Each structure stands twice: as C-alpha cells, then as structure tokens.
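The chain that follows stands alone, in the form predicted alone, written as structure tokens.
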Amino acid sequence: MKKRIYIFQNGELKRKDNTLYFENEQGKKFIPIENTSEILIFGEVDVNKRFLEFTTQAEIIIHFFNHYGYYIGSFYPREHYNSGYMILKQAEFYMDMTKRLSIARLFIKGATFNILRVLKYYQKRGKEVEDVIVVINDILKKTHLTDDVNVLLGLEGNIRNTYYQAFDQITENVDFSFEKRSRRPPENALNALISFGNSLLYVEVLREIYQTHLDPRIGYLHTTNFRSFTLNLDIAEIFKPIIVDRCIFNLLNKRMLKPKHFLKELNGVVLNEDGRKLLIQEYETRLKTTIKLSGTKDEVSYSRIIRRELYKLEKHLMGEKEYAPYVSGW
C-alpha cells in the first residue's frame, strides 16, 4: 500500500533524473516514488515544473496547507477516471432541488447518527452527555421540515455546535476547553485541533473521490459555486465524528497532547510540528483500523469505507440503488 509523505519543514522539492527529494539546510531526504501516493506540504516549500511533471508521471498528488494547517489546494495528475456521463448525472441531481435535498438530508442523517454513536459511546463510560443527545435529536427532526437547502445546512451547523458543547464533558481537560467554535484562525488549542483534523479528512475524501468517476466540484449539502470543491466537504461530514473527533478525544484523554504542542500567535493558536505529528500519527492509525461491516463478513479500513461511500453515491446517481449513509456499528 502506498504511503503519504508529510512535510513540515521549509525547503525545496526537486527532481533529479528519476528520483524526487526534499532539500533544506539540514540536508537532503529522498522520496520513494514507488511507495508514495501523495505529499502533504505544511512548510514553506518551493517546487518547479520539472518536479510537477515527474509527480504527474508517477501519479503522486501534492496537497498544500497554509500556516494554520488549513487546506489550500492540490496539484493533481491528469484525471484518469473522469466521466462526462457522471458529471451530467451529478449536475442533474444538483439542479433538481427535490433530488438534491434528498441527498443532502442523507448526508446530515449519516453525520448526526455518527455523532450520536460517539456521544453514546462516552455516555456508557460515565460522561454526562444526555442533554446534548436530546437537543441533537430535536434538531435532526427539523431537517425533515424544510425544503430550503440553506436552512438545512444551518441545521447541520446547529447540530455540530450542540455536539461541541459535549467536548468538555468528554475530555475533562482544562487545558483544552472548547469555549466556542473559532476558525481562520482558531482561537484556542481545541479549535486548532478540530480545524487541523478536519483539513486532513477533507484531503483524504478528495483523494478517494479521485479514485472514482465522481467530480469533487459538485456537492449537495454545500452549495456548488466558484469554490473549487464541495463534494469532499459533504462526505467528510459523515466521517468527522468517528475519525477526526475520536482521534482528538483519544489524544486528550490519554494526556498525550499538552499545551506545549501549541503556539500562540497574534491572531490565533496553531499546532507546532510535534503536535501535528502526534495528531497525524493517531489519524493514520485510525484510517487503517479495520472494522466488520454490518451484514457482511468483510473487515475493511476506514479509508476503504470512505471509498465505498462514494461508490454508493455513484450507484444512487445512476439509479441503481438508493444511497444510505454509513453509520458506525460500534
């Protein structure tokens, strides 16, 4: 299985003959072409056309993140699975508001059910989250009462914000109080963790979308406009609770992440390199974790489950089988 390469330092990515390497004042590190699927760049890194030409030949995706760990964009090799037919089907379901609302509701249903799974998991372990569960169930019912996708997106935001209120109960870690959701930049350590983890998942879903015939530019819950990608945001909502949030809870409950892993800056808080490595290590482990799917004998990784989710959406768009979002069984 090919691996992801994470680059946190500043430097330059170069090609020499048929090899790639990263170079800065600390030295030179070669990148194994055959075993690399993508490179995620967090530092200030220069690349040139020769490097990009070679990564295209090797089908290596390059993802860029800004100083705060937010996803900026990707350099992707020429698409091998693009499909005019699937783009038309995606557009058809987007333009038909009834069809679009149906898919958007299912994304929210999957995301909310997985949020409730996480809350009930910790409720069984003595965390007092019952009030949050009740409120979330009440908001979920309202998603069936609106025909406005913007209202629907707002309700999804309300569910998520209510869920965040339980984070302090789950972690019981005064160094990582939630306070409120803040972005661009995050205003405290917990928000920095959430933002960084979500960025990793957006990229993971985007990578999996490129392995299907789907076009990431056409989403259903998030409005398709001049923003480059929306489908990966939609699908990521389903998996945030059971992948990103569980990683954060594990690291905080085990006291592995500490205040020393964060930097306070004029406008916000960011993870330092050691902090990012800790979260990425937990995240990679989570993605590789295999679980048994309901109704089958298959044990598959979360990475593979994300791919299957996209195949299910393809079948829905082609009229082969109604889409049902993935809901964790644990």
Second form
Amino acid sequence: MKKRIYIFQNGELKRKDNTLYFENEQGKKFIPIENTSEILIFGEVDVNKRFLEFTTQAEIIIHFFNHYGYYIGSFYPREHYNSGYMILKQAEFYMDMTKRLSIARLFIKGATFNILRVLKYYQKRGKEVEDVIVVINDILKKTHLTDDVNVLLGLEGNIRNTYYQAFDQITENVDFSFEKRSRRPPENALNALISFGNSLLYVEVLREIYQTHLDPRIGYLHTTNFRSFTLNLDIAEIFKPIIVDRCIFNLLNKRMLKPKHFLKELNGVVLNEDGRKLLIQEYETRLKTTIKLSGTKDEVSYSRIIRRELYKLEKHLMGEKEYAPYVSGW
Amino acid sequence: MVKINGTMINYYSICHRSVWYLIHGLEAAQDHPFLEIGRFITQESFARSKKEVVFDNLKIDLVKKENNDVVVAEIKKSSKAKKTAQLQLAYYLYRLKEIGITARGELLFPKEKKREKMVLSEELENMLKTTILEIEKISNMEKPPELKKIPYCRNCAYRDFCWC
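Rather than the form predicted alone that you just supplied, could I have the structure of the form predicted together with the partner chain?
Let's see the whole complex now, leading with the same chain.
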C-alpha cells in the first residue's frame, strides 16, 4: 500500500539517484519513490524541474498548502488514463441540463443521507439534534422542486449550515463552539478544523480521480470554471460527514485537540503543526479502516470506497447503471 | 474501424467486457498488484535483449535474432493462460506477416524457467480471423457486453469497476 507523504518543515525536495530526497539544516531524509502515492507540502519547500519530471514518471501528485493550511493547488502529472470516450460522456452529462441535474441531486442526496447518519448516531447517544434533523429533511425535499443547479448548490449549503448548528450539541466543548461557518480565513478553531479536514479530503478524492478515466475539471454540482478542479469537490461532499466530521468529533470528544493546538493570527485562526498532525493521524486511520459493505463479502477501506464511487459515476455516464451514492451503514 | 492490439486479443478469450473497455480507452487500474508484478517481470527479465519494441499500434515484449530468424516473444508471469497468450503472440506474427516479415514466436515464462516455441499455423490464423471479426462486433456495441461472473473475476484488475 503506497503512502501519502506530508512535509511540514522547510527545506528542499529533490531527486537523488533514483529516489526522492528531502534536505534542510536539521537533516536529510530519503523518501522511497515506489512507496509514495502523493506528497502534501505544508512547509516552504523548494523543488526543481528534475524533481517534477521524476515524480511525473512515478505518477505522484504534489499538493501545495499555504501558511494557513489552505489548499493552493496541485502539480497534477499528465493524465495516464486517457479515454476520449469517457471525456465526451462526462461533457455530455454536463451540457445536458436534465442529466447534469440528476447527478447533482444524487450527490446532494448522498451527502445529506450521510449527514443524517452522523446526526442519528449522536441522537442515539442522547444529543439534542432532533430539530436539526427535521429541518434538514425539509430542505432535502426542496431539492426535488428546483431545476436550477445554482439553487441546488444553495440548498446544499443550507443543509450544511443547518447541520453545523448541531456541532455544539455533539461536541459540548466550550473551547470549540461553532458560532458560524467562516473560511478564508476561519475565524475560530472549529472552523479551522473543518477547513483543514475538508482540504485533506479534496486532495484525496483528486488522487483517486487520477486513477480513473474521469477528468477532475468537469463537476456536476459545483460549476465548472474550466480552470480548476471541481469533480473532487462534488464527490467529497458525500464523504465529508463520515470521514472528516467524524474525525473532528472524535478528537474533540476525547479532548485530544486542545486550544493550544491553534494559533490566533491577525486575521484568523490556524492549526499549528501539532494540531495538524493530530487531525492527519486520525484522518489517515479512518481512510485505512476497512468496513464490510452490505451485500458483499469483501472488507473495503474508505479510500477504496471513494474509488468505487468514481467507478459508479463512470458507469452512470456509460449508461450502464444508474449512479447511487454511497450511504454509510452506521 | 478499431485498431486491434495484442492485449485485446489476449483479453478476448477471457472476457468480452474487458475488450470493450480497452476499445473505449478504459484501461484497467494499473495499481492492481498483478499488473505491477507483470510489469516488473517484463522489466527485470532478459536484460540483455531488445525489449518493448513498438510496431504500429503493437508493443512487443521482446525481439531477437536467432540464426537468421526473427524471433518475437511474449513474456508472461505464469503458463496458466497459455492458450490465451499463444493467440496474442500469433497476432503479432500475423501482423508481421502482413508486411512481409516471417517471424517465429516464443512464449517466455521466466518465473517458471520455461519457454515455448511456436509458429503461425493455419489453425491459429483461422482462429485469429474469427477473433478479429468478433472484436469488431464488440467495438460497435453501444454499451459493454453483459456482466458475467467468471472465476477470472476474482483476480481481475477490472473487478471493482465491473462489480461496483
């Protein structure tokens, strides 16, 4: 199983003989190229063309994050799975509004069902989230009444905002009250956690898309601007509640993350290195966790479930089988 | 008209669905362990020979000259699907024959330390002709041929794609 490499320090990444090499004043480190699936860079790291050529050959994606831990962009090596057929299908379903709407609705449905799954889990454990569940169900019904993708995206936003209102109930942690959703930069610790966790998931889905014939620039719920990636944002919606949010709840409810893991800066709050490491560790464990899918004998990891989600979308585009979003069983 | 390559011929005798995939540019996920092993074996064996020779749309594992014969070879991990590999190699010989090159074939199983010689027989040639026609039929299908569970599915790199 190939590993994700996270780099927090400042330094230089290069090719040394036939492997990767990281160097700074504190030391040197070899990174085995055959074992690396992608590299996430948080520190101030220098790379050169020779290095990028080498990682391209090994089909390693490099994701860059800024000082706040925001995703800046990726070095996405040239596509290795090329299928003109699939690109045309993807575009066809984007251009035809009826087809696009049906996929967008299914993404929202999956995202909402997983949100409800998380809420019901905590409801069973005595958290007061009934009101939120009722409101979310109401908004979900409205998604069938509109024919406008932008309205649909707005409704999805409403569902998420309603869901966030339950966060304080779930965590009961005064140091991490939600207040309101704020980004770029997040205004409090909980928002910083959500933003960072979501960024991790966006690059994970991007990585899985790279292993399929889909083009990450054509999304269905998030409007394509033909420049940046959007399909990964669509697919990530489905998995945020069951991967990212559950990690956050776990860390907060076990009191592992503390106020000392956050830095208050001039214009916002950011996670410090230890805080990021805690979330990453929890997130990595969750992605590797294997679960039994209903109706099959196999145990599959969440990473694999994300890949399958993309395959399911491909089959929908091929007209072979209608896409049904993944809904968590617990 | 579809450009048929060796892999398509190879896949045809196992699963028609995978042939449809290939024709539509839907390659199997290369991170499947068996594909990685296959690539590794091809890479590491016969280091002194000329390997991965590209001829038109074909990629021949190995080409060498023995006495005055041209020998083309296909390297496989195991001899389990020998019949299938034979047809693939026969296709290379057939395509070479079309441009006037008479070559011999060799199936190489470096892990098993085995090699098998073969020539393009009339029987093989007839089998190829039928296969080519059938592949053309598959290429005209709007959707992939129906799913069918076969023993091969278990270790197939397309497994998740087919059965998700």
